[in-house]
Each structure stands twice: as C-alpha cells, then as structure tokens.
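Here you get one chain, nothing else, as structure tokens; it is the form predicted alone.
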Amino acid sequence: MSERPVSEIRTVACIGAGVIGAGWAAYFLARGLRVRAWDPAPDAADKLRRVIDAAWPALTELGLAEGADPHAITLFPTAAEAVAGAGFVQESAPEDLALKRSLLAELAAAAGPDVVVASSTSGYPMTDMATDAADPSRLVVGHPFNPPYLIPLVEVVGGERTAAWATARAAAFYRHIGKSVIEMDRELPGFIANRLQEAIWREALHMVAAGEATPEEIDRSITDGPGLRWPVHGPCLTFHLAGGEGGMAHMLDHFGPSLKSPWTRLEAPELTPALRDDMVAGAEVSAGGRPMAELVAERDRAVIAVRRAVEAARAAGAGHR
C-alpha cells in the first residue's frame, strides 16, 4: 500500500497507443505529467504524435497545467521498460481478453509495489482480466470515454482480488488530474455509462431495421431533445423534474404503469415499492436539498448555454469550409 500522496505522481506509463491510449497520453501531458509509452505497432510513434498534436489546441483552450509539454513523452521498446519508474500505469490495449490477461500480468510484475495499474477496458470486469497476475491486488479498471482528453468521466472499479487501497488510490489520482470519477461499489460488465448508451444504441438499431426511423432522425431526436438536458441533469434528475413539485415520487406514481407500455424492446423491471423508494431517495440526493424552482432555473440556463455553444461551434466550422 502506498502512503505517498497522488500529487507526487509525476510520471505515467501509457501502455497501448491506439485512439484511447494516445488520448490518455495527451491528457496526462496537458496535466503537466511526463509519459512513458509502449505500443508494439511499428508506426506507434507517428500515431502518438498525430493524436497529441490534434488534441493540443483543445487542451490548451481548456487550460494547461503548469509544466505541460506535448513533447514530454518517450516511447520504449518494451512494456516493462515503459513501466519502470512510472508512478501510475494506464493500460489501453485492444479488447481481447487473452491479451488483457497476459499484458496485465506483465505490467503488475514490472510495476513498483505501490504503483496502481489501471485498465481502460470498456467492458471486461477486472476479476476476469486479472487471472494470470501473480499479484492482482494493484489491478483496477479505469474506464474513460472517447476522447479521454475531452470527456471527463472515468469509471473506477476493482476486481475480487483488488486491494481496496488500490481502487481508492486510482480514483484519487484521476480526481487530482481533473477527471470526474465514479468509484463503483461492485463489478458490472460494461460498467454504468456503456450499459446506458448501449440500451439507446440497441433500440436505435431496432427502429432502423424495422423502417421506423432513420439514423438522422434518431440522432436529431437526442441532440435536439433530451441530450440538451443531460449535460446538467442526467436521466434520473430529469425525471425528478418531470414530476413537478411532487418530484420523483409523483413521476413514478403517476407514470409508473407506462413502464410496461411497448415503447422499447427492452424488458422493464418491476416497479416494486423498494425500487420506487430507492429512486425517490436517489433523486433527493442528486437534488442536494435544492428546491424544484432552483433546479429548473439551473437546467434552463444550462440548456441555453449548451445550445448557444453548439450553434457557435457549427457556425465556426461552416466558416472554415
């Protein structure tokens, strides 16, 4: 167990230089860290450079940390050499379970005894990936969203043999460098956000396959509809507001029967009293004690800001054509 504060981590190893791995490297560099990288592809150096250079203007606009340097990255011939001396390891190899198992075992053996090794996997539980590691106690999932240098969310969860301190340290490190972290209590294939976006994706494919909607209509139904609310209030708090002054309790009691309506191909869970109470309590936590009028005003300000920002970005893009 490491007692060193995460603020003392100055060097990160990025294992894998694909879209996710290179995006992580760009973000770490923008936070003033030094990066040691490895990727078996012969053109890895070129791929890394292209992604970092493409990401740097956006990172600059968001604000660079002191000492940020897009060239503070070194590519090593082996994964073990890249890990040597790193204070944190981010693995971003392809989604191949056998590859993940062997690579994570190698990284765990090469990393220092107090160094956490995090996997960017988009779906595999760490329990399944850590089977070959002699010491899996420092192996955790640190699941980002593409592109990692722009999207703040990271889902953190350990496996059955992950030490609690390792999960907590990974979460603390990500928060320290500016990420929004969900530290999950238990493993779940696909984690939280991927399962939610996959539900929308499956329903979209059903509609296209049945000739019920076009891809353009589906995209616009989100970008010009509920997607405008989600940057400030997620699905649960959105439905809390849909209940008016009665909040989530009124929404569930009033609209609960519609859960069984054939609006989607996904089977809805039974709205038991326990599930209803959990949703009501969760909405109250998300609301943080703020009155409904304040939440509505916050949502409205944010939606206006998001619409203006998107319109400005589109206008700027059109001007460059």
The other form holds:
Protein chains: 2
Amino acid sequence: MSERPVSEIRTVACIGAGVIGAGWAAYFLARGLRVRAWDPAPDAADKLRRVIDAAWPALTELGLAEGADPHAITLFPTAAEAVAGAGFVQESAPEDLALKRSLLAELAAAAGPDVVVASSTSGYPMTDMATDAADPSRLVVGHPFNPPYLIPLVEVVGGERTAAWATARAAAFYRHIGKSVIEMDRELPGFIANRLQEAIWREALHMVAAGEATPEEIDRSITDGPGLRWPVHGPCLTFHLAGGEGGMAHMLDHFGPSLKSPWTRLEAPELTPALRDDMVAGAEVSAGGRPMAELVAERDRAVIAVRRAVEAARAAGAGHR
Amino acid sequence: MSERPVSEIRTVACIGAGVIGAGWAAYFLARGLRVRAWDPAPDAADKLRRVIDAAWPALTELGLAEGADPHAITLFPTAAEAVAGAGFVQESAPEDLALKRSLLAELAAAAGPDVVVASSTSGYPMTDMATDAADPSRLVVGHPFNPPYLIPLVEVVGGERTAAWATARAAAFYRHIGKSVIEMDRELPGFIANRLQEAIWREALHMVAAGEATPEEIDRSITDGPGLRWPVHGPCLTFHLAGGEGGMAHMLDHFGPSLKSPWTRLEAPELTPALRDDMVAGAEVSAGGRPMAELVAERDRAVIAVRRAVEAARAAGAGHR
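Having seen the form predicted alone, could you give me the form predicted together with a further copy of the same chain?
Okay, now the whole complex, with that chain kicking things off.
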C-alpha cells in the first residue's frame, strides 16, 4: 500500500489516446502534471496533439495549475515504458473486454507497487477486467465523462480483489486534481451516471426505431426542456421542486400512480413506503436543508444563466463561420 | 376555424393555479398578456401571487414584453367565467383523467369557437381526455416543463378528433410568445421529453430501491456529469461527439454491442442497419453540417459557461443565507 500523499504524484501514464485518453492527457497537463502516453495507432502523436491543442483554450479559461505545459507529454513505443516512473496510470483503451483484461494485467505488472492503475471503462466491472492480472489489488475503475477535461465527474469503484487503499487512493488523487468523485461501494454495470444516461439513450433509440420522434426532436426536447435544469438540480431534486411546497413527498404521493403509465418502455419499481421514504429523505439531503423558495430561486438563476451561456456559446460559433 | 392571427390574442385563461398553472400565468403576464384565472383551492389567489412574484425577477432578467404587468391577472369564481373572453385557454389541473375529461368538456363548451383549449397534461393523450367534450375539435395538448416561465419547450399534439387548424394554432401561439415548440404527428404517452426524463427517473428509483445509489449520488452524477452537456447538445448529438472524428456512425459501430450490456434495466432495441442509418442521418441534421471540431469547440465553450453560470447561481444563494 501507499503511504505517500497523492499531492506527490507528478507524472501520469495515459494508456490509449482516443477521445477519452487524449482528453484525460489534456486535463492532467492542465493540472501541471507530466504525461507519459502510449497508443498503438500510427497517428497517435497527431491525435494527442490535436485533442490537447483543441482543449487548451478551454482549460486555460478554467484556470491552469502553476507550471502547466501542454507539451509536457511524451509518447512511448510500449505501454510498459509509458508506465515506468508514473505515479498514477489511467487506462483508456477501446471498450473490449479481452483487450482490457490483457492490457490491465500488463499495466499492473509494469506499475510500481504503490501506483494505482485506473480504467476509464464505460461499464465493465473491474472484477471482470482484472481476471488476467497477477496482482489485481491496484486495479480500480476511474470512469470519466466526455470530455474528461471539462466534465468534473469521476466514478470510482474497485473489483472484488482490489485493495481498499487503492480505491481510496484513486478517489483522493482525482479529488486532489479537482474532480467531483463518487465512490461506489459495489460494482454495477454502467456505474451510476451511465446507467441513467443509457436509459435515456435506449428510450431514444426505441423512439427513432418506432418512428415516434426524430433524433433532432429528441435532442431539442432535452436542450430546450429538462436538460436546462440538470446542470443545477439532478433528477431527484428536480422532482422535489416539481412537488411545490410539498416537495418530493407530495410529488410521489401525487404523481406516484403515473409510474404505472406507459411513459417509457422501462417498467417502474413498486413505489413501496420504504422507497418513498428513501426518496423523500434523499431529496432533503440534496436540498441541504434549504427551503423550497430558496431552491426555486437558485434554479431560476441557474436556468437563466445556463440559457444565456448556451446562447453565447452558440453565437460565438456562428460568428466564426 | 380561426382566421385571426395569434398576435391578436391579448388574454389567456389559466385554469388551475398549481406550480404549472401559476408558472404559465407568470409567463403569459411577462409576454404582456392579460390572464383570467380559475382554481377551486381557497388559497388560489395567494398561491398565484406567490408564484408570480417569485418568478418576476427571473422574467424581468430575461426581458419583459412592452406593457407586461404582474398584476394583470384576475381570479374568477368559475372556470366558465375565466374562459369567457379569453383568446387562448391553458388548462393545468391535477393529473387525474376523470377530472381532465369533465373539465376539458366544460372549457371547450365555454370557449369561443376560434379559441384553442390547451392542456398542460404531463402524459395523457388528448384522445383519452377529450371523450366527454361535445366539440373536441379545439382541444390540444400543450405540454410545458417546470417552470413554464423559464423552460422554453412546449410539446404540442392533438387527439384523434382535434382539428388540424387547432393544433397548428396552438403551436403558432406558443412560438409567437417565444416558446420552443415540438409538434408531434402522433399521440404518445409522455410525449417526447417526459419519456426520456421518465426513463432516467425510473432507473434512478430502481437504483435507490436496490440500494445501488442514493438520491444525492444520482443527482450529483447528473449535475457534475452528463447534465453539463445536455443544455447544449442533446443525447444524440452528445453521442455523435463521443464517436470522435467518426461521429455517430463510429459510435454505433464501436459501442453498439454495449446496447446488449446490462447498463440499465431498459432493454435496448435491435440496432438494425435502418436504425443505425436513421441515427447517423439524424445526428447530421442536429449537427447542421458543422464539422466535428466546431461542435467540440461549441460544447467546450458551453460547458465552461454552464459550469460558471451554475457556480454563480449557487454562490448567489449562499450569499443570501
């Protein structure tokens, strides 16, 4: 196990230089870290450079760490060489279980004994990916969202044979570099956010397949609709507000029967008293004790600012054309 | 049918003064319209006033129409009196089918022959709600999102016996007052956005029921994760970008097999060549012919601005405490 604080990590190995791997590299560089990269693609250097250069203005806008250098990255001919000397390893290979298994085994063998190897996998449990590793204790899922240099969320979860210190160290490292971390206590395919996102996506695919809506109607129904609320209040707090002064309790007691309506192809769970109470208590936690009027005011301020932000971002693009 | 342009509509009847009905009233007032309201609750006047007063700063910030007056609203003792003389009727009664049926029949009878009666229903098809109306030709669904004074989306769809002119007139009126309108060509429980939102919500409820995640983890997984992208790019365009230079086609060909993964409790449709092609073509429409680099730049600008907007909105609230 590792006694050294995560603040001493100076170098990260990025294994895989696709959209996610290169996005991670850009983020690590912006936090002032050095990056050692590997990707088998012949044009990996070009792809990395292109993603990092495209991301750098955004990262500069958000604020660079002292000494951040977009060129502090070196591409190595093998994964083992990239991992040598790195204080943390982020694996972002294609989503192929056999590939992940052999690559993670190789990375675990090459990384130092106190170095955590985190996988960007979108949904595989680490227990399934770690089967080939001689020592799987340092293998952890560290699932980011695209683009990793802008979206704060990272979901962290270990496999059955992952050491508790390794999961904790990955979470501590991500928090140290400014990420919003959710540490899950159990493996779940798709983790949390991707399960929710995948539910939307599958309903959308069903609707297109059935001719019920076009992709552009689906997109606009979100961007001009509930999508405007989700950056400030997640689905649970959103429905807490939808209940008016009665909050989540009123919403569930009032709209609960609509869970039986065919509003999506996903069957709802039984709204048991226990589930109702968990949702009500959870909404109170999300609300942080703030009264409804304050939550409504916060949402309103945020939705207005979000609408303006998106309009400005779109107008800036139109101006460039 | 109506020959008069929607710009001549000066007065709207708001039937029901809950969160949605009062929110609609605030929006109509901000657009310079007069509102005639009815709600059977004894404290309806207070509730209306509270919602309108709470919404007015936000509406002022977004820009009021000339002559907009937060007090240009009158509460009537009966629905028929509220509807008399109104140029458009917005029904926002509780989500109870029997109630909707009798109320919509009453509203259709009371409204002038060229006046459209729109229901804010969250999911009932108009065909099911219009069964008691002597003349259902002017009954239309005009489904808003909470809060109706800030979220632009309105889904418009008629029932089997709705006249085409009435659906078109509702859509024209909403567009005239600044709404983002999706006109659906068929009835579908939950319409479009609520089906997508409901899929997330049901998956979230399942996760809480199974102990897989807490409501606050679910909320943060969205606010700090994919929720930051959805105000600018909907689910389809988001996955177009996730495909990198290859876009939606690459995404589907590469991640298509993950549709078979247990990432949500919702079964995916078969990814047939036809569905694949529809999604690829739809993403191109959403992308509006813009190259991937421009879409990525737009998303990055927007996500940064959205993050800042939400942070500022939260800080403003904290400052008030």
